[in-house]
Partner chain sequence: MTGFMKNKLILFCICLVSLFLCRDGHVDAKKAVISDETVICLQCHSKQGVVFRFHNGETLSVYVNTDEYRMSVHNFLGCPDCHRGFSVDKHPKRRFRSRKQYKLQASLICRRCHKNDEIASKPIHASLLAEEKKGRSPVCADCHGAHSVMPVTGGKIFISEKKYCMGCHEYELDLTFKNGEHLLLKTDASALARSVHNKLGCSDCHYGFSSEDHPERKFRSMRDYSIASSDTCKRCHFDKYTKTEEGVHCAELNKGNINAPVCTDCHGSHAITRIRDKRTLIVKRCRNCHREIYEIYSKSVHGSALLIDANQDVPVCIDCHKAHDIGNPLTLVYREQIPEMCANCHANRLVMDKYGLSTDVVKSYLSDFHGITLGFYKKQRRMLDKPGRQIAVCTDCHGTHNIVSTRGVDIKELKAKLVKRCRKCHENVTGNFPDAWLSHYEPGIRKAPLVFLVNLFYKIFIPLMIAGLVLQIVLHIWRYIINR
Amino acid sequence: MNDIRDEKIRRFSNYRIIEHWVLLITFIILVLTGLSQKFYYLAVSQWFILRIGGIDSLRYVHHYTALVFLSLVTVHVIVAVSGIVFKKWRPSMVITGKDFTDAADNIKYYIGMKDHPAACDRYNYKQKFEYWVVLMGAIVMIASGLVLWFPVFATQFLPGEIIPVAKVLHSNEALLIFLIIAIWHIYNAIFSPEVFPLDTSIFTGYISRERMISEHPLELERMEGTDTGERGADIGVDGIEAKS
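Put the chain from that sequence into structure form on its own, the form predicted alone.
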């Protein structure tokens, strides 16, 4: 009999794997080129700016990487909305009342008031929170970044005060997203005891059956209890599960 830890279940499609790689690369470039402008007075920022060819070259890289990021977010939203509306995908990233009860149940579990954690579906409440914070932050970053890139055009339709407002929003939101990714996402994907030394599911597309039982029991029950021909795809921050 096969070890349950060796049994793999398809969780993410090739499309989502590629999307994650593009997001990872663009995020790193945007962080390096953006924070070095925000903290330009630091020696490490000045070193990086000089190595990349000066402030004009840095801004060029930042702007055109931002266009890739804009395209990625736009396609992500269009695919998600069209999938839910036209293909009847299950909106697995929508926050529901169960997420709040799951959070309460887990608190009770952590302090010994319950003997088992909350049973979660494809994404738990922590993953949904991270997803919506990052997505809303990305929209703020895109909007404020376009205003800063094209200030003359923007002020044809908006009051001039929008420029300093956009600068504050863009700078501080960038730092917030960086901290959320650096602290929250990296911990859950690398340092969490459940996945250490690395959660490879978004890179391989597969997750062990053991983890599915532990982390996503409701999704596993639905997958095994419903005919594959009737299963709708799920959408989320990292994955679309195509029909089998």
Second form
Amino acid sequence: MNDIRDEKIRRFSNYRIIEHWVLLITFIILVLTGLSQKFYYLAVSQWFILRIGGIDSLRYVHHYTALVFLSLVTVHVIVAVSGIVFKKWRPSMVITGKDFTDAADNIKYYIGMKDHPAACDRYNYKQKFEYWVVLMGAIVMIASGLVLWFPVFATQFLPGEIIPVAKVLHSNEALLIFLIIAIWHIYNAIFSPEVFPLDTSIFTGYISRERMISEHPLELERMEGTDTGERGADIGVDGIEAKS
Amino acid sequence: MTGFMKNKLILFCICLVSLFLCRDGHVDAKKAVISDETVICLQCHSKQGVVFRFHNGETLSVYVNTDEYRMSVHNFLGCPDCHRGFSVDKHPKRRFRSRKQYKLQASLICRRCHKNDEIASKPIHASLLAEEKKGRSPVCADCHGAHSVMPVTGGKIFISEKKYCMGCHEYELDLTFKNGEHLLLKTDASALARSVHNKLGCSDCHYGFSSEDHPERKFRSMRDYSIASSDTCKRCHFDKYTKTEEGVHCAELNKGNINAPVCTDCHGSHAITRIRDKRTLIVKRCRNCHREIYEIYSKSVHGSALLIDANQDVPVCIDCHKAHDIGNPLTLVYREQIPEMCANCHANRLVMDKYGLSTDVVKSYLSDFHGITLGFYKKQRRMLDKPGRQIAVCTDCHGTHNIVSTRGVDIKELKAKLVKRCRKCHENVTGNFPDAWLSHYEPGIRKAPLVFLVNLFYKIFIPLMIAGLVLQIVLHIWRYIINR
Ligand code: HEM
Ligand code: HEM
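And the form predicted together with its partner chain, for comparison with the form predicted alone?
What follows is the entire complex, opening with the chain shown before.
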């Protein structure tokens, strides 16, 4: 039993590790500098904004962090699309019908109507949900953020009302992703009993065999079934093994 | 007991005794025996209503108040002692051109006993005698009264200082300045009585002047005199004085612009009244110098309501600019206070309801981009000493002195004007741009429907989503606990 806990399987490439770090840092900065503007009337926000050096400095930080965030998302999309098209990666993040049945099965398992949880592939439905929340959210945030940043430019093509629309989109979407990440992702990556005190996979790049068996059995099966033990050797840049 | 205390006690005793002596004096005066002759005169002259008619039509009552006469210092004199030529059996008929002429003649009676070198020992008399040499004769009775001349003991000869001063200053005295300008020293006693300062004596303001002293002062010009006189106000109104020192008018004056207004230019001098509730007057005061702005203001919603309908709710100059500590309105600090100034009325339901205006205008500004930013700029200035930049406030769209109502104005025309205002900061914006601002409206299904719907969607979606996720987390933990 000990050995499956100790045995590490490569899950994420260095690119993914760095990408997650950049995402984590920019996201936290954007949330702090963004939500303190949304809730400008709270004492903490005012304290924070004055700490940063005033509203102009705060916006400066928000805008230039947003640029990093924008580059990260752009690169991510280009890499993901070209990876799938040219390198024939498995589109492991694409939501399929199985994700819905998995979700239903899992809920049944929780309330005692089934005796095992759903057997998942590389990414389970929770992770896919999170990924798409962040990706779609990022696109909304970037689009609306750019409108807010360059209102004069935006109104050259679009009606003036686009500015307040962008504002409510940006503002509400920010709150939504923040809550989803703060509640759902942080629970799954830190507080969930299976991983507590911290799921280190995205930071070290490795996951234990034990967790692979329980959480990603289908992926493990495919990996073990096809290769001769040298796992991880054919892991693509996405950490997704190339379809061979 | 120390020597000092002993001295004090002696002094006190002396005072006490002299007080008694004085009182006795009074009692004596009352008891003074009036000569038979005088009693006969008073038979007629103690009746009210008998008048003497002068040539020019003026009249003088010949009534003598017997009580006052008994108390006067001259109670030992009989009527003929002063009124020479009159006696029990002689009552000559005399003619005088005017009351004034009569009074001047009467003064000569006093001078029969009170010789010039005797009275000249008092500076006030000395200056009056000097006037006399120039041809302006003083009338003794104007200050001292005629039949009621009181004893000097106790210090007060006059019923009031005002009466004393008005003795001369009700006439057309005239002051000549070095530059040849003239100032009429005639003071309107009735205006004085109606003024807020009617309880004050003359010397309360004109300090240095009294029944004893009448210093001669020289001013270069009337303006110099006004500026110097204004100094007297600060002796009581020190708070206003210090405020004024922070103001632009005082700064102008200090720079050497003697036309900058001082207290009396706005408040007047002898006829000062409370103008707080006569708001039209305030505006008129400022117009004296700021005529062009007055013209613009008088055509604005605020100005026309004030000047045409005498509406007292609208702002006048000092509501925004203040009265004494008037600041430079072009500074950032001033700009930052503008929304508050407008809010004073426009966020006050009591006032706005009268005119069917919404009080939400202030809130909608303060919770939008410009308003929030402004709020932080103000805090930054206070707490970080780091002023912000220029940002749009109420007046940037609505104007200042020229504010007009937007009711019934063609929307297209309004927008076209608004674009110009936006362009002051946002260069080259197109006609679409002003719509970015919802014109103080709350987004609704009719106004800005898209904004309203997006907001509504998230209002429903966020709680649903979070509730679902939390539920899954709870179920997950529950399953884990059961499995253990
Ligand atoms: C996950 C990413 C982001 C979050 C959580 C976020 C959050 C926020 C929030 C909460 C606000 C305040 C809205 C309000 O006042 O109600 C805001 C304002 C703003 N954000 Fe973002 N934002 C993000 C990304 C971006 C991006 C990518 C851009 C630009 C490309 C951007 C540009 C702006 C601009 C221009 C504003 C308007 C205020 C300002 O000038 O700073 N934001 N953001
Ligand atoms: C303390 C903070 C965080 C920790 C400990 C953490 C941890 C992790 C871990 C362990 C994974 C890999 C899960 C797997 O095995 O597949 C992951 C994935 C991911 N993280 Fe984070 N993360 C954090 C913050 C964030 C933030 C702020 C975001 C940004 C919005 C974010 C977005 C993602 C996304 C999109 C994925 C891929 C989808 C998934 O695997 O769920 N993470 N994170």
